[in-house]
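Taking the form predicted alone, here's one chain by itself in structure tokens.
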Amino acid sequence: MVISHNLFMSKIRDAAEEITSTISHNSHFLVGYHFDADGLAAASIITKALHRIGATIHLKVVKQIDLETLENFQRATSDAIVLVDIGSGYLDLINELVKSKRMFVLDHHQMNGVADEIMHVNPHLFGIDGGKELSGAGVAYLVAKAMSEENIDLSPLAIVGSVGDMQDKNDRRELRGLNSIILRDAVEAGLLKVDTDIVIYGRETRPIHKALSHTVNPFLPGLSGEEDNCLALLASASIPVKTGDRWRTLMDLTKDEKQRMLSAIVDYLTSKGFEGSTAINLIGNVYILLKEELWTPTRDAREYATLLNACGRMGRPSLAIALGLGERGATLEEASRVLSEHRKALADYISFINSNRKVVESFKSMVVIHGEDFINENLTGAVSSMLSSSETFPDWCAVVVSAKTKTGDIKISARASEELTRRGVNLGSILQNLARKYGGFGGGHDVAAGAQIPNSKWKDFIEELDCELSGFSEKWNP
């Protein structure tokens, strides 16, 4: 593994040198980025690094790589294109259509095709799992750091991208692999602090009951989205929610109060017929950005990632980039308003799904949430993540959420449990291959992936997807 890491870091240095050389020739850069938290953090990092050495830059959000997108790249006035957090699954297509530009793909998703003339940086090329050990923002940061040590100050943003990509989804909720190298950079530079604590959204900024009700990873049935139930739970554990007229936050709780809160959550889940062990997933590492102001959502890496993701998913990616580049004040206030809209939309979707089970179609190895008539295509990933972590469906069952795109295609996001991936399921590879077979495109990671396919092929597609997955789940669930 040490050899793999060394080879990968050599590739990082090669990319940094080529980018720097391209800038020295007065090239105009187009930065294309994916619109989730990881992609937005990656775009902010590489944009900052390019700007610091005098590059002329234009940014463009890229929802998917298709013929139209690449033809637009080809016509763009830029001389060089940098794709961050997207591109590795479409190398053959990029090779074919973008020939007159200098192309850089800085990605961590599973690959398809050969890079040819593209400078392609991806940990998977060196046997390093990009789904668990390095995010897209992490790749962008390592390249930026190789361009200049000054860019170490961007390391906290890479951590934001990593937790936004759920790369801490393991038994200890910690960042591992190459992510830990970036984490060390941030800690040694005095930019970030790591603590072990209860991991809930708004731990520094929200009243305890609101923070608990906003927790969706893990999803807590009966508590996530239910403020009144959270208030009642805290009262049952004899935890005051106010000090005088001021609402208390998680940071105000004593160690004993935190322990009582966890015990109360376990008892509550058990009483409702759910696994109390879900509460164990609330314990993990928290990442505090020390240069950010106290009591603001950009001080906690997960809250920061949630802000970026909400802006991207709600059609405001430029707002997220502005945050990533350091704007605060009115920009942060606007991002917080967008986050509230995002949370309300997700809560409405989950409520609708729970009360309208006709939109849930069960197959042998998966459930499909048919959101074609009511889910925003940009929010399928968030809905699938929430449902897959909610224990609404069994572990042997993959969760697929669909929506209709503006062009009439079907967009899907799929999630597999850790147990399914241990049994060999690789959603990224399966969706990549199947989508191409049916005239679409897809890809991602083993545990989380997406695809877009023509509406006319939707029925055949999901039937074959079920067949592909059933071989892994039948032995588990005979």
Second form
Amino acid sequence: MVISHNLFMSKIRDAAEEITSTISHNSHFLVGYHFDADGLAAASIITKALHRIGATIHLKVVKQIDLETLENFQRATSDAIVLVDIGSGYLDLINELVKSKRMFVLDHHQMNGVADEIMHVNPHLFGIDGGKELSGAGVAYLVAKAMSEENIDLSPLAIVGSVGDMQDKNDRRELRGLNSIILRDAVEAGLLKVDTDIVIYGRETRPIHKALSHTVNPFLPGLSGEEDNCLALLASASIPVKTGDRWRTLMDLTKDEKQRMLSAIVDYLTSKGFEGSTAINLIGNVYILLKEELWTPTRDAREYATLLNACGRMGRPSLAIALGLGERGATLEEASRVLSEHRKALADYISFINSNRKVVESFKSMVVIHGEDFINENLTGAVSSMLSSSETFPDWCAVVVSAKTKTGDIKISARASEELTRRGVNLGSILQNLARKYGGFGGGHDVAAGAQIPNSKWKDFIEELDCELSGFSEKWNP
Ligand code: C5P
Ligand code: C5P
Ligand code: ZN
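Just the form predicted alone so far, so send over the form predicted together with cytidine-5'-monophosphate.
To see the whole picture, the full complex is given below, headed by that same chain.
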């Protein structure tokens, strides 16, 4: 497909014009959004943009597109619906089931079906990789900016969405492609600063050993989640963790101390038999939101994303939207509490999986973590992302984490290793097709995708999934 940024930007303008004219006809808008960091950032952006031109808005979290969700849309009192960070994989269903509404889909997922009746904005339509170059929040931002230049103040939130979707997962940990347009807007408006530094969680806010132990991207085996080991590592590198009574943060470290810390991490990982090169992923671009208070988690784009994600996944999406719309104070305190619960739940899952290997089933080209009896269906994605970046399993296999849903179906979150994507695996399209074949729904990106299928089809489904993935291993010539 021919890549055309100009055509994409022209589509953005069309969508912005149509949204604006729909509002001028007094339409009531329903904003449906996915409940991860990117979806929540996207919803905040579009809600603010709609509110600024006087729209009446109702917000609804959309965990997945299925028949029930679409029937609810059809019954909604709003006459226009904007879906953000969700929808592109389900265009034919939306077209068929939501006939009486003006539909806008602002998304970056891989597409399925045609969008005859839908205003569909997606970079993939123009040959641009939505998995790496633009997030759902990025699409929402570009439309918002085309609605009014005033919305440039929302650019930092779009950056939060992009890092939330790990679009910086490359050798330099930097945002690329169309994300650069948003970065430029944010920097030129004095809202964002980009530095190169050690990318650990809580650079500005946490004591160094805590920041290191809270870092899961990259996952540092023996250090992530292991505060005592992190303290010992810092002591071995002669890095004081306190100045007087005050804990030091990464910001307080000298260049030399940072260098010593990185070397100590590399030595630690290699001594445990892991790749020291994982530590290289600790250096990269950090995105600092200059209008946010110093020492608060919303000042660093990655921390902000983690906060939004935790609220969404722990059943508190409106808390995340309130943050996205600018509330701080008690809202931020509450969100930080939810974040601790989220972190605790994930740490418990990981330690349960490590000590109960019977929940891990190995196949030819993937490992399945059977979380049906113990993982909350909303947390499979985070567990899957953590395990796939943790060197717990070999590089050539995909990680699939399952859980049982409230309705008794199976929800899965799958992540492909870099090696598998190099071999041409596209998990999003595999799950899209396979889930439908087995009476469910699925989709996503090439490296990160998910599905929901009936429990009765689960066994056949995973066997066929492994078979498809193995096809790539066999076809591969190094
Ligand atoms: O629905 P959405 O596009 O926002 O979600 C993509 C998901 O995939 C995010 O939860 C993100 O963290 C995950 N991801 C991942 N590894 C990648 C890219 C994305 O786990 N390399
Ligand atoms: O839930 P999880 O984080 O594993 O989702 C990974 C990616 O797959 C997300 O981008 C999500 O929107 C997508 N997905 C999908 N259809 C599903 C489940 C997940 O498109 N039924
Ligand atoms: Zn997204």
